[in-house]
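Next up: just one chain, as structure tokens, the form predicted alone.
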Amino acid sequence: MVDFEFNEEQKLFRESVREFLAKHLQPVWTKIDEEHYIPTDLIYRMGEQGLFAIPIPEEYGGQGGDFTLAAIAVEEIAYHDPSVAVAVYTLLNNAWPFILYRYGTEEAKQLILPEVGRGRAFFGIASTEPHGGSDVAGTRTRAEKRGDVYVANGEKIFISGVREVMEQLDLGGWYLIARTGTVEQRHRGISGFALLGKKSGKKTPGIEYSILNTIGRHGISTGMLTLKDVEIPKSMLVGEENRGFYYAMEGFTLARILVAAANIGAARWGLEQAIEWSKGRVMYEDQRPITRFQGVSFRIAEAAMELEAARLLVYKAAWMADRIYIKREPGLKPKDLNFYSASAKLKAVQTSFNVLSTAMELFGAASYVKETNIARSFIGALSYYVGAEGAQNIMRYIIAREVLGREYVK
């Protein structure tokens, strides 16, 4: 029989994540959105919560859990910090670090991924370039190999964790995509190497970045890289060279689903904040709530009803992803994974759209206000809503490829 209910292990885990949240990140989530900054200690209180690297070994400085737990995490994150900032830092660190553990050297391995488990360092992914955000496969950045390193040149762009990379921790890097093969090739010419920023405190000699002015999610900065020569030792090829395409889509197919979790998080409180709100504003001689308008009611209805259905998409698509790379159930591949990751992205950021619109048409003039917060979570969302880990239209893609066939989808 079908179980909607999740087990002891999961419950204890999302009190003791709510219970944590709750006094370190709830009361400072508007600080962070105005400052632009997610401060150092809360990264490392964070880290000794153990809400970095989830799904990742304990042998390799994990936690040892699985891809539902880290939803689980990313979907509180959300809602305690409804501008997404937060999550979004936290569904990187355990997104990308997997495939850097599923496919990285065994020096790299040692190197960073105990160190993001403790909330010490950052491991995201630098794909996006100025000219193409989801043609992954004409990435422009080379990597040559000469001796024992590789020599790397190229522009990336909307990066996220770049100032906490370059500025705040001391180690830190991204999953590059670069080409190491020939144009031609297109995805059968492109590497992935774990890129380190900073090291030990030190910056990598040939990495220059800046911070991009985003409108929202205002906590993890967004910035562009441009590689001038930059040395990437040979120990940081991650996987066999020109393979790094194929790793990439299954770190993208894994981060789409915290994606969609960190939506629901944030959806989930902005309907509490427009139901709360409607309750207790009235109108006319009788003073009646504006919830016994059916204009508003029926807006309510639907948005709780499209939650709790991209809620139950995305824990589907969790469930999964455990199956097939930490159970390894026999049968399944990272393929099967497609359907759901992308589904669970494409239903749980439009949801979110709509509930968080929703929540600032019920509020009305004072959703247009700062203080009542209801614009920081739906321009955080909105990031993902315009292309964030993937285009809402790349999302209908990968579905209709997955349903219909590739053949008939080209």
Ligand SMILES: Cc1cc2nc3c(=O)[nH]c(=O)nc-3n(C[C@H](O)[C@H](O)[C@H](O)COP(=O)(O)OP(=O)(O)OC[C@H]3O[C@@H](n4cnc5c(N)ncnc54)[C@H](O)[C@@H]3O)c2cc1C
Contents of the next structure:
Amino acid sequence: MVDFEFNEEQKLFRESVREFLAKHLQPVWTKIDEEHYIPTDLIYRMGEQGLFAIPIPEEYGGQGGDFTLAAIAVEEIAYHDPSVAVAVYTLLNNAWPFILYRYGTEEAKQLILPEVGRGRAFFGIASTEPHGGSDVAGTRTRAEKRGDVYVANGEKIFISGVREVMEQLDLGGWYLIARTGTVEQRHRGISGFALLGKKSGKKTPGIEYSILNTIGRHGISTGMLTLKDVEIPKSMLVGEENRGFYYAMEGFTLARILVAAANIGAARWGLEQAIEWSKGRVMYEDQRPITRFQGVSFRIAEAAMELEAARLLVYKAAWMADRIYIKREPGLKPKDLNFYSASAKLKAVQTSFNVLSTAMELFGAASYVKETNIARSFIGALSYYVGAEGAQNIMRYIIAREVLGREYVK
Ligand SMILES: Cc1cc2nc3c(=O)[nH]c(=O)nc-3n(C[C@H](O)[C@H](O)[C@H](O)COP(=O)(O)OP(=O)(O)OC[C@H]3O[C@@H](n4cnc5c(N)ncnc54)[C@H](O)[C@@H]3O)c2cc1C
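Switching conditions: you have the form predicted alone, so give me the form predicted in complex with the ligand.
Shown next: the complete complex, the earlier chain at its head.
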């Protein structure tokens, strides 16, 4: 039977998250964007509220929830902070710790996961390199095994959470993608590591970093990491050597569902703003609201329809993820999620772009003034339009590969 209703647990969860965010996030989201900083006590509070490590079992310090609950949390967070910075912080700390939980060593899991769950640690993704983020199989950062450690050298760019790890929290890091095999092995010569930038408040020797001067979603930093002979203990190798590309693809597939959730949260906020503004903007001799012009009302109608379509894709993808990863239904495999996750990301990101640019246009010149905040959201969500967590064309490629067959798109 098809059921488009959330169940009682999901509804109650959404309500409690909304209540928390209305009190603790909504009043400060513009300040977070202005000051380029998510207050540490807000991060701790979010941990106490159970917003991180949602799909991870309680025995590892997670919330014992699933991807649908994670998507609900991220959607609500992006609605209450439509610059999407806090949503990005949250979605990374749900998707990538899950990959560590699934494939990491017991030592790495015990060290990192409970702290992520409590909001005391950050765990994101360090994949992108200066030569081109879409070519993950062409990763150049190297990790060489020397005795009990791997020694990593290379450069990562556009990495979220660099300042948060290196300057704000006492523990944190990234799922690092590094070459352990030959260049010719392409994706079969890549491993994944839990690279800690900081542990017990101490920076890992050999990691240099800088923060990029980004145009939006200022609350979470985007930076560069330079690795110079960084020693990574063998216990921080995630899964098998030379299989890291495959785990990363699973991580991206899961993270993109939450990215899509963030985009529908921001778009929902943008649509509400556009509706409220357009109803109140009255002019001409009869003082009509601008909604009486079809040029305006049809734009709002299109935006509402698009948002609903994107929302359905997001929750269908989350539902599929739960069937595969949480309920572990027989016969379903991680690759069965590819189409749904890529479709949700492609559509939700396009939708937030369309809805927020519609809001910009309907606000007219007022949108060009910082205080109306529409541009803050438009530019924040734009990070996903230009590439974060996988370029839109890469989503089209994944969908094409699924519907046509791999051999027809190579
Ligand atoms: C704010 C922000 C935060 C980010 N955070 C992180 C992070 O935490 N960790 C991390 O690892 N990365 C992060 N990224 C980087 C992100 O993953 C990359 O932007 C993305 O993978 C695309 O890589 P690129 O920007 O180098 O673009 P490129 O790969 O150089 O692509 C450029 C253009 O070419 C197109 N293109 C490339 N290949 C193909 C193809 N095969 N077919 C068709 N078109 C193609 C793309 O669609 C794109 O339009 C972040 C990016 C941003 C903007």
